[in-house]
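Heads up, the chain below is alone and in the form predicted on its own; it's given as C-alpha cells.
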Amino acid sequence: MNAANSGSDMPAWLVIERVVRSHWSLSARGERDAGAVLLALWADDRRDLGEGFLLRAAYLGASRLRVIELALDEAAPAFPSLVEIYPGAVRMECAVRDVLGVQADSADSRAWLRHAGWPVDYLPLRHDADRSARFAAQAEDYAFVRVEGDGVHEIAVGPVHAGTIEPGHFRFSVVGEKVLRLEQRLGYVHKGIEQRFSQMDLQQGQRLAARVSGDTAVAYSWAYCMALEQLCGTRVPARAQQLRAVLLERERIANHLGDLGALGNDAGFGFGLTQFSLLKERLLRANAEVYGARYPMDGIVPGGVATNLSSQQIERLREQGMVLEAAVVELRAIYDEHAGVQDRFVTTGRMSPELAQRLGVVGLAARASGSPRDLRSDLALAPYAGLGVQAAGSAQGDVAARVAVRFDEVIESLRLCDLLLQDLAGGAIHAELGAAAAQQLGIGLVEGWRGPVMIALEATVDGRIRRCHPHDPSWQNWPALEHAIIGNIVPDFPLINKSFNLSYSGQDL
C-alpha cells in the first residue's frame, strides 16, 4: 500500500509502502533474500504535521526501488535494528540517532556524527531544535575496537592528512606490516546540509544538492531535479534529458581519468599519473569552453539544463571524445603490460563477490566484485533506454578489477556521449515547473560515477523544502574498505583506498 503518495503519479520503478512494526524486519529480510541492497535509511520529525516520527528505508533491487516506511512512537522513537540483516546499516542507524534521537536497538552507541560538537540531548533535525544554539566542543572518547595478541600494535592515521583530502581517522591493528583490522571514523566536518535544505525554497535546493560532494555534482543535481520534477509532475524535454546525460558521462570520465592516474602513481608508475592528469585537464578545459565552468555544478537545473549546445560545440565534444578514446586504449595496454604495475594491482585488496553481497556494496566497487548492476541499464531511465548501456564488470574484486572497471566505463561513457551528441533531439531544453505536491515523497535516483546517488525530497504547501535527504553510495562502501585491507600490508592501503576512492563529504552531511 502506498500510504504516503496515494495521490501522486509515481514512476513505475518506485514503490512506497508503509508497514507496521512487526513487518519492518520481515520486509528487510524479504528484500535481502530477493537480492536487493539497502540503499538508504533516514528519518523525519513529523510532529509539526500532527504525527510522530517516520523512519524510511530504501531497498534497491534489479529493476525497482522500494521505500518502506515505519511510523514511530513520538515519546520513544525506537525501532528494530537492521544490522543483522544488512551490516552496512549500522552507520546510517547511528546517524539518525545523532541528528534526530531515533534509536535503533543495535549495540553500537558511539557518536558517529556529533564528535562532541553538540550535546547528546541536542537533536539538530528536530523541528523544535534551537537553530541559534552554539556549543563549546568537549573532549569525548571514541572506543575503537582493540585487537589483542602477541605482537599486535595500533597505527593511528588522521583525521588530518597530508595534501588536500578531507578528514577521516583510520585505526589499523597490525602484526608487523600485516593488517589484522581497520576501523574508520568519519564525520569530522559535519556541515548541517540536511538542516540547511529545510531553510530553502525548492528551486534553491538544486544548488545545495550539487555541492553535497563536489566530484559528484552532476549526479546530485540530476537526482534532486528528478525528485522535484516528480513532485511537480513535470516532463523534461527530450533534448534536455540527453544533455543531462552528456554532463553525467563527462563527470564519470573526468573522475575515472583522475583515479587511473593516481592509481598508477600509487603503484610507483608516475608516467601514468602524468598522462591521465593531462587527459583530465583537457576534458576540464573543454568543459570550461563549452559550459562556462570546469566543473559544471549548475549545468542541470529544475526542469532541464542551463546550457544548450551549438553545432560547433557538439563537434568540439565529439572530436575530443575520439582523441580521448584512442589515448585511453593506448594507456590501458601500457598498464596491462607493465609487470610492476600488475604486481601491485593483482590480488591486492580483494573483496570476494560473497563478501560484497553480504555487505551490500554498490556501484563501481560492486561491479568489480561480481555484481554488474548499473542504473543506466537496469532502470534505463530517459535518455538511456535506447542506448544499450553495457555495464562493466569483473568477479576478481581486487585493485586490478576496480582499475579494469574504470577503463571499461571510460570507453563506454565516451561511446554514450558520442551517441547522444550525434542524435540530439530538437526543441526546448527547459520546462516550467508546476506546483509541487506537498507532504509527498519524491525520489531521484541516478547512477553517479561511484554508484547510485539518491535524493528523497518533500515539499511544504508554500513551495519550500520540508525535508531533503541526500544519500551517497559511500555509506555502503566505506565499511567494505575495512574488509578489503585485511591480510594486506600497511603500505598497500593508499592503493586499496584509492581503488575505492570514496567520498567523505557525501556522508558527512
Given for the second form:
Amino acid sequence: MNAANSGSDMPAWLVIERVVRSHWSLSARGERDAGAVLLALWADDRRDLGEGFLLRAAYLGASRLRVIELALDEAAPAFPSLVEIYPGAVRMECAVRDVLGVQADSADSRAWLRHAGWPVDYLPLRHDADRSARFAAQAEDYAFVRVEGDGVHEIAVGPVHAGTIEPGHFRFSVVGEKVLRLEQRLGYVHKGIEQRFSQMDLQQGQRLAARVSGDTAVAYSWAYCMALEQLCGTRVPARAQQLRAVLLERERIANHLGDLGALGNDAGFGFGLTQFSLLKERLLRANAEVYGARYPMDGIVPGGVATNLSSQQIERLREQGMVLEAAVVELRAIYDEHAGVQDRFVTTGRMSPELAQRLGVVGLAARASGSPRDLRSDLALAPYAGLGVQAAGSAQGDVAARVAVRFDEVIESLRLCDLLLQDLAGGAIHAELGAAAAQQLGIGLVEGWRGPVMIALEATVDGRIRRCHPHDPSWQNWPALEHAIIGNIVPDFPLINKSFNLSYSGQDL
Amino acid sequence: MLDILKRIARTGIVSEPQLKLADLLSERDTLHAEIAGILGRALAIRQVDAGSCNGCELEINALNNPIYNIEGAGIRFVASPRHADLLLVTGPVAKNMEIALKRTYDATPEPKYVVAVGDCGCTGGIFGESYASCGRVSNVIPVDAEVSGCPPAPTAILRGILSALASPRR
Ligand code: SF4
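The structure above corresponds to the form predicted on its own; please give the structure of the form predicted together with the partner chain next.
Okay, now the whole complex, with that chain kicking things off.
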C-alpha cells in the first residue's frame, strides 16, 4: 500500500490508501472486523489521466475515515464485490455500474438508478458521455422478488405516494395484514446531480451540494465546504465555525420537531402534530428574521458563513431556544404518559443491535439500536471539540427508541446552540480561499440530522469540479427499513417508515 | 390528560407578539376566502414530487400547520389524482418520474389545475436539463401557475394556488 495523497492539509482523521486488487476485499474484511462501517462506494473516470477507472470505498471507524482506492482496468473495469462482507454494498455497487459501467463481479444485475430513462450504454459519469444527450422515457418492467406460499399476496405502492412525501416504490408481500417481506425500488428522483457537479466551478458547487437533500442542506453545504477548504488549505475563522454549528444544530432541531409531530400523528395523536408543527414554524420564522430565509440552505459558504449575527439576534436566538426547550420537555412528558401513543411506539418496527450492526446502519437509526456513534463526539472537529457533545442512545431499536433519540438530540442541540451563541469568538466570518490542489481528494464529513453526510471532491487545474460524490446516510438505512418492517402489520408501515424518515433525493442523486 | 388541556389552553389561537404575524394571518385569511370564493367548495390537492430535493415538500407540509391552517380553508390533500382538482408539482421533472407524472395528470379529472412549485418546477432550477432531468414542469404537462423560490414560503404557495384557480382556462 502506498499513500495516494500527500496534500499537506490532509486532516488527522482522514487516511487515503491505494491497494492492489487482492487487497480490496482483504482491507474490507479488516475494516469490518475492526467495527468500521462501509460508508460510501464510488468511482471516477480517470482515463484522461491514463489511470483507467478509480474505485473508492470509505470506511468510517470510531475516530477516522479510511478511503481505500483500487485502480481498474480501462478496457474491463471489474472489481470484487464487497457484498459478502458488507451486505449494504449491493445498492452502491449497482449505482457505480449504472453511472460508470464499472462492474462488481456479483452485483444484482437489475438497474438501480437508471430505470428506463436512458439507455444502458449511456454512462453519465464518463467524461466522454455526451452532456447534451436526451432520451425518450420508456415504461419499465422491474423484476421484483416474488414470495410464494399459501395466502401470500402482494401490495404495491408508489412511486407517487398518498401524502406529501418523496416518490419511491414499495412492494409488500403479506399474509393477512402481516408483512413477510418488503422490497424497495428507489431511483425515481435521480436527476443527474453528479454529472451536474462536473459542469460547475468550485464555488457554485456549494449551492448544488445544499440541494442534494433539501432537509439536510446545511450538513451538505458544510461537508462540501470542508472538502473544498481542505483542498485549498483554508483556515476557517473560529466565529465562522461556531456559526456553522449553530446552523447545523438548528437544522437538526427543525427536522426532529417535524418528525416528532408526524410520528405522534401517525400514532393517532393529532395533538402532537399541532404542537410540534407550531414549534417548528416558530423556529423557521426566527430563521427568516435572522438569516433572511426560513431554510438557510446557503447559510454556509466556501470559507465561512454568509450571515453574521448581531448581539440582538444572538439574544433572540438564545431566548427562543429557552422557550423551545421548556415546550419540548413538556411535550415529551405528554408523549411518555400517553398510553395510546406508547402502545403504537413500543416494540413496533424493531431493529436489534445485531441486525443494525450487520447491515452497517448509521446515524440516528443506529443510535436507537445500540451504536452510540456520532461524528460530533467521535471526530470532535471544530467547533465541537470543547463542547462535550453527548451522543444519544438506546438499545431498544423500536419506533419508541427512534422517538427517544430525537427528543434527546433536540435537547442536546438546544444546549449546544446556547453554548455556542453565548461564547461566540470575535473576528471574521469568512476567509478567502486560495487555489485548490488539483486531482487530489478532499473529504468533508458532517453529522447531519439523519447521520453522517460525506462529500468527496476533486478539482481540475482550472478551478472547476472534476468529480464530486455526495453520500447520504440513507444509502445504509433504507435496507434496514426492509428488515424493520418484517412481522409488523401493513397499517404500521407509515409509522415505521416515518421513524426512519429517510431521504429519497439523497440516495437517488 | 390535564397536561394536554393546559397546553391547548395556552396555545389557544396561535399568538405571537410580532406585528408581522398579524399581517401574515390576515393575508392568509384573504387568500383562504378568495380560494373558497372561486371554487365555491372545498379544494382537493394532489401533491406530486417529480424530482424535488425535498425542500419544497417541507414548505408544502407547513401549509397544514396551525398558522397556515389550510384545512380550515377547506383545502385538503387527497391520496388519489382521481379525487383531485389541482396538482401541486415540485422539482425538475426527473426522467425516471416523467411517465408517473404524465399518468397522474391524465388520471386527474377535468377541469384540472396544475401549479409548479419552486425554482426547479418553474425553470429546472439548479439541476437544469440533462439525460436525467426534463427540467421545468411545463416541459412535461401543462401548467397554470408557477411559484418561484427555493423553497417558496407557504404563503407564496397559497398565492400560487389562488392564481392558478383565477387563471383563464386553457
Ligand atoms: S426549488 Fe429549491 S427547495 Fe424546491 S426542489 Fe428545487 S432545489 Fe429543492
